[in-house]
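Single chain ahead, written as structure tokens, the form predicted alone.
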Amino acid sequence: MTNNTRHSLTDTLWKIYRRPNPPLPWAKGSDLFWNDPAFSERILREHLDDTHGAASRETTERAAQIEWLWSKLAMQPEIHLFDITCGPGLYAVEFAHRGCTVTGIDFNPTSIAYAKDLVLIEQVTAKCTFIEQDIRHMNYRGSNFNAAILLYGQLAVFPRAQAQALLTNISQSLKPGGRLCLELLNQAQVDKEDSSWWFTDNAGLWGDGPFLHLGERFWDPDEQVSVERYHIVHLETGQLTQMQMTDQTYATETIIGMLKQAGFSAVTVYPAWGGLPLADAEEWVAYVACK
């Protein structure tokens, strides 16, 4: 170990020691690291790894969801679908193969680049448009989409006021009678115990070389918010990367109220995805809202 690495490691350990407890939700631009170029490359690898569902669900589960969405959103060939937080386009391409026109939006530059390449390979270029953008800044009001999807709990990474504004924006992007499928964690299933963990790896989601991952989870019972904080010690340099993720959880009646406030007239609730064969189905609730 060089002297520089030793000094960096000492500084890193003091930074971890002096960390504020508990962390503040959405503090210091947290939850915004998804568009970091290096991290976005690593998260794309997780999206495309079909041995787990940590970033995108496995192929068989995704196929079951697509069939379910086709029915519940009253989809048919030639309709226009809005895929919000579309990732690498894995859902969009399948809907395009069924004849839909899809507009996908995502914050991750590497995922958007992959999605654009994927539609060339799958020969559905004319059916798909992908846009790299933070969904908080999107404006598709009056676009007259027939249907929209916002899956895998992505609404929960935003504070309530921003989440409400997003739902309103989505509602205004749909034509009358348009439908949204929103997937959120089942609040009753969320881990509400404070905890910590650690592990090491040679490379992975949290680094491209050997690292030590120190994780912490905090639960705020008043705000019903879960905050996870990660301290990544890069062992070859002693440098520290700190990341934080905040998840706002919602009671079912709260989300129904927010959807109606956003302009949806009817909401149907499907705990555990209505019985779909997903490994983690019990952790989720799917909402289908009709404008």
Ligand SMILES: C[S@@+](CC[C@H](N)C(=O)[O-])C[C@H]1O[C@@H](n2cnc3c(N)ncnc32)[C@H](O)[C@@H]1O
The other form holds:
Amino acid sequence: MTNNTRHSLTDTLWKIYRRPNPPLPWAKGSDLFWNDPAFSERILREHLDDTHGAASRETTERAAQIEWLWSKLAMQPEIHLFDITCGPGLYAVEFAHRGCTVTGIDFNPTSIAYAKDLVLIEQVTAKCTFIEQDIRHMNYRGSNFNAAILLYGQLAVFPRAQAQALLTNISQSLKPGGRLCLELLNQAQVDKEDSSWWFTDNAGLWGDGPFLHLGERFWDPDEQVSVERYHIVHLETGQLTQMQMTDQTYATETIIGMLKQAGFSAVTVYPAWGGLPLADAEEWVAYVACK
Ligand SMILES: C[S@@+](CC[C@H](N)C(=O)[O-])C[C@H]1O[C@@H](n2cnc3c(N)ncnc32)[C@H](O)[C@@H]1O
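Form predicted alone done; form predicted in complex with the named molecule now:
To see the whole picture, the full complex is given below, headed by that same chain.
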């Protein structure tokens, strides 16, 4: 190890030591680096790893969700589905096989490139369009989608005002009678204890070489927000990567109110996905909103 590296490690440890405590929710970098090129390559590997459901649910769970969505969103062949934060297109391609037209949007360039390749391989290219864009900047007013999905809690990484604007935007993209399935964490089930952890690995989501991962979790009872902060020390260089993820939790009544304010007329609430066999179902609530 050179002096430079030792200095770098010292700097790295001081940066961790001097971190703001407690962290500010929604501080700069308040979500994972989904659209950073290197991170986005690594996260794609996690989406496609069918041994866990951390990025995308496993194939069997996805199949159960797709069957459920088909019925709850009153889907039929030929309808137009809007898949918001579509990732690598694993849901989109299945709905396309059922005859739907699908527009998927996500800002991870690697996932969008994968989705475009996948539909070629699966021979459903004509049915699918993928757009690489930040969903906070989309405007699909008047698109006349029949149905939309926004899964795996992604609305919660935005502050409330942005989340409300997004729901309004989604509502305006749907036909009258169109339906949205929104999946959010069950506020009652969210871990409200502060905690910390660490682990090392040779390579993985957090780095392409050996790294030390130091994690912290904070609960803000006033804002009902959880903040996770990750400090990654890359052992070969001594460099530090810091990421923070803020999750707004919502009471069911609050989300119903936000959906109505967005222009939906009726909302049905399915705690734990109404009993779907998902390993983590208890942690989630699926909302089906009808315009
Ligand atoms: C947990 S993954 C779920 C992906 C997909 N729905 C699935 O279940 O396979 C969350 C996705 O949200 C996308 N995402 C996060 N923030 C976004 C934003 N502001 N605009 C567009 N996509 C975003 C990420 O790139 C990632 O693909």
